[in-house]
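Below, in structure tokens: the form predicted alone, a single chain.
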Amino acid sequence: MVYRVAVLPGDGIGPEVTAQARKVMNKAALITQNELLWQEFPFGAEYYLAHNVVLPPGALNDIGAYDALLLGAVGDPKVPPGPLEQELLLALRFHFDQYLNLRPALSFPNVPLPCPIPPDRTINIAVVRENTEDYYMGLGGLTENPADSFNLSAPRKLYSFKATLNTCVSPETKAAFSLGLLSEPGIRRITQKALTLTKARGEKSLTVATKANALPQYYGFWDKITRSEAEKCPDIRVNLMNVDNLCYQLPRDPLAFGVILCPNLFGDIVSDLVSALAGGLGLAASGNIGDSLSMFEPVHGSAPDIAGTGKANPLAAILSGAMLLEHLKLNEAARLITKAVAEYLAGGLYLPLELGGPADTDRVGTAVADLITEPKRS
């Protein structure tokens, strides 16, 4: 089979991580029998400065035509924060629906853990973040007089929401304010996401953040709904857990915990959170996912101040690409990309500048590529 493939490199140590991905997949797709074919485009922090735009028109448009996406990262300090941010990932992510953000932390031999844990044991937490609403949809201003009105849109797949706000402060001061938005479909359709991989994971209880005590009627309707959809599933146990209780009790016991489903802005902090008791971000991958074209990238950003020098480790994108075969279907891919990159950190003799080894950047993705091997036939 031949899956065409788009990837977004991005800046700093984006394009020489996403080499490294592309590198391995290539390796794991062509053993199991597999093609990928790659479009690369070029839009990030250059583009902008060159172009004075994030996206063109019909960029988005262009990347929907492939089967998946693959993002190095993003930023620059050339750019000020919020163009690439909101106009480059918010508006892949609002556009193609990635209503599921899936962030998994899984710890590796050989990698220095903050929370020792029995040698026989791993860490396998996957915190699935509701990727589209909340605090993070962009509904907000800044008052600049005592009596300011504010027109607010988000146009989503599933709903359109608008509003007029009038403010009055007094007396006079600047205040800057942000809206969130739940829906009860997208709680539900999140929620069944977290309850199906709980399922696929052999688990039986499923914990959901909130912080109902402080926002009752906010995320007070976030437990009520995330409630109601896991009746459907009598055989799994939810656990409604406070997020600051929910950070407290991680780094404790962190074995204690599977699957972790959470809003918006709270699935951004546990996560970083996560994948720092697994081993740190350069190891954290994750995925925007949605009905339609879906968005692979490594959580850490692009850290121009080593781009060029060797230093990026390359896993947390190799591990993304994983994930991307894996939602294509290639299974067997995706599985011996995991294989390799877990028995390259077990030989502990080339690790990652990054661990405390002698390996550059392209060292790395070559010792994890030449890992990935015909599997053994019965």
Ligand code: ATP
Given for the second form:
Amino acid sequence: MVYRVAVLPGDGIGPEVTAQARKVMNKAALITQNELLWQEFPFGAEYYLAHNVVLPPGALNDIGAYDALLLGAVGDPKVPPGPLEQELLLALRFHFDQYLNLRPALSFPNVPLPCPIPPDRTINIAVVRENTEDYYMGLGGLTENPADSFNLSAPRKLYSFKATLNTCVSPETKAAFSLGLLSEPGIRRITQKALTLTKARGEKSLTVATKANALPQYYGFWDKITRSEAEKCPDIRVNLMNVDNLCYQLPRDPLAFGVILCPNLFGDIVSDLVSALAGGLGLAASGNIGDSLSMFEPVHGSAPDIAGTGKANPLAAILSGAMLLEHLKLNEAARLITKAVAEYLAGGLYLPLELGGPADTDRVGTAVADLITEPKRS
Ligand code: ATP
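Shown: the form predicted alone; wanted: the form predicted in complex with ligand ATP:
Zooming out: every chain and molecule, the one shown earlier first.
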């Protein structure tokens, strides 16, 4: 089969790591009798500086015509924080309603861990983060006058939310606010995804982390909907936890956890903690998944401090590529990539510079690609 994949290499080390991911993905596709046709999109800091626009009209629709998107990283010290994150990254997530942010954390051989685990065990956690609601909806403001009025609006695929907020802060003082929103269909669909993933992994329990004790109206609502959705899957036990307790338990016993479901804000934080527990940014892959175009990207940023030096570890981008292939149902190709990464790291001789070895970005990618070989037929 032929698949059409969009790639947005972006800034800093983005182009370097996506080039290696493409090399490895092409090899895995070829060996499993598939072909990837790539279309590169130039958006990012350079494009913005040259054209004074983050995305030209129609760009999102053009990208949406592909089977999936591989993203490198976006961000450059020449562009102040804001436009690239909001008009590119968040625009992609919202336009394509990528409501699932999936962040697997796998430990690999020869990757130092902050909490040692028995040599015969591996950390294998998947954080399922709701990606479109909660405190990331862009609904907020700053009160600068004794009385202010704010028109808040969030058009989404599932619904459109509008509110007018009249504020009066007395005595007059500056105050910032942010409105979080959790909708019943939003919670139901992400809970379904988490339950399906738990089942697919052959596990019997799903951890759900909120903070219903402190915010009962808000996260209590999430817990109630999650519980009622989970009743449809009686073979899976739902373990509701407060997120602070989860952050305490995770480093003490990471092997006790499988799938962890969180609302957006906690998911962002917990998934970073889990990546650190499993070996750090150099290996952390992610997917932004929805019912139309899904986007796969390493968790790390554009790392301008090491761009062009060969120090970038491309394994996170390569593992994100494996997630992309799995999303396209190329499960065998995805499995071959993960296996090759594990074999490469187990070899231990030519580890990436980031892990204290001698291998630059290109050498890591080539070594992994070389380890992808025809699966043995019995
Ligand atoms: P962002 O906000 O876009 O995530 P950031 O500045 O918070 O960006 P990164 O760009 O990910 O974070 O960089 C954090 C640190 O980790 C930097 O010192 C960078 O060099 C290092 N780093 C990030 N990714 C890699 C990688 N793939 N290989 C080696 N080092 C990396």
